[in-house]
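One chain comes next, on its own, written as structure tokens: the form predicted on its own.
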Amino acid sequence: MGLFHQLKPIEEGINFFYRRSEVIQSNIANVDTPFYKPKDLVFERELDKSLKLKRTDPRHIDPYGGEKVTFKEVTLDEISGYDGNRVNLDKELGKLAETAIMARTLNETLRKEIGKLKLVIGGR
């Protein structure tokens, strides 16, 4: 287990929210595109799995068989508008705000964890 091992879930979370904001922004950009179906990323279940069981020794059996935390893009089946477009602008803006708050929280957590490591390394 390396010194920066505890930072990996935070890094993956930040990557997820960065990619999710790109997907949501794409949905918003296509709000007037006929027959466009909004997309989202699925991640919470994988994050939950990665946080519940931890290996504390390399000799322990990996509970997920070495499966890397991943997220995938899914197409949402929302109710369509008059032109077949399924983007709900209010919903997308809400998700974008939620994503920004979560990313900001993880960035703050990462900053604090790095501060702790600096304290340990520097002894101050």
The other form holds:
Amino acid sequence: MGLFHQLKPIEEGINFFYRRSEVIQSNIANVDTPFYKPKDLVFERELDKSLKLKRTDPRHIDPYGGEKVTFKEVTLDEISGYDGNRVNLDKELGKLAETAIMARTLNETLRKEIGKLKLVIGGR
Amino acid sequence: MIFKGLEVSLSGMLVQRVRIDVASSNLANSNSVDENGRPYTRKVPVFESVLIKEGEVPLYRVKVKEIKEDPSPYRLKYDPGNPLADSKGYVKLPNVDPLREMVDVMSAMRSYEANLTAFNTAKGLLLNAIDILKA
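Go ahead and give the structure of the form predicted together with its partner chain, now that the form predicted on its own is out.
Whole complex next, starting from this chain.
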């Protein structure tokens, strides 16, 4: 529970979106590889857990399952093309844009948080 | 390694470039014979995904596994005056369909551009991360 405690979930989020963009890039690179199946990463549920939600009433649902933050690889089963390749190029590009925007948003958030901490430490 | 994503997209661009090269070579030789008088055979690149083992998330780059010859039959043209004609007067021409090659080039261009977009997006993300230093 240090001064930099609130940076951790943001950091994990950025890490996740970077990793996801890499997986999407690998799907796009293999768009013409026979029998390649696209992959994706799932994280959302674990991200919510790492946000350390407060329980102000005992009736609130416990947001932590005590699990570690993990990446889960998912193999997507799309409709197969004539060569057994299952990558949908437009879908992958859409996901990539979405991932990039999320990563940028979190990056900016982290920047702002660090700026605030600097202000506090500077004591002006 | 932080630049793995860039490497993956670059490998994608590379194989699409090979695909365009092969299609161009097929197009250019759509009426050629080799030094033994055998008609040119259409070439097809075969791609293969290669696992880059790094961290908990598996990533696949792509490479050209081999360049195969298209086994489909040669085109036959009735041309008795041609020195390469057989006893019935038919000449064997390459099994290249120019229209098909053009379609292949266009498809490769699309994939190349998709990889370029992915590369630029990843580059933007990395540069954006550097901005954290300016906080």
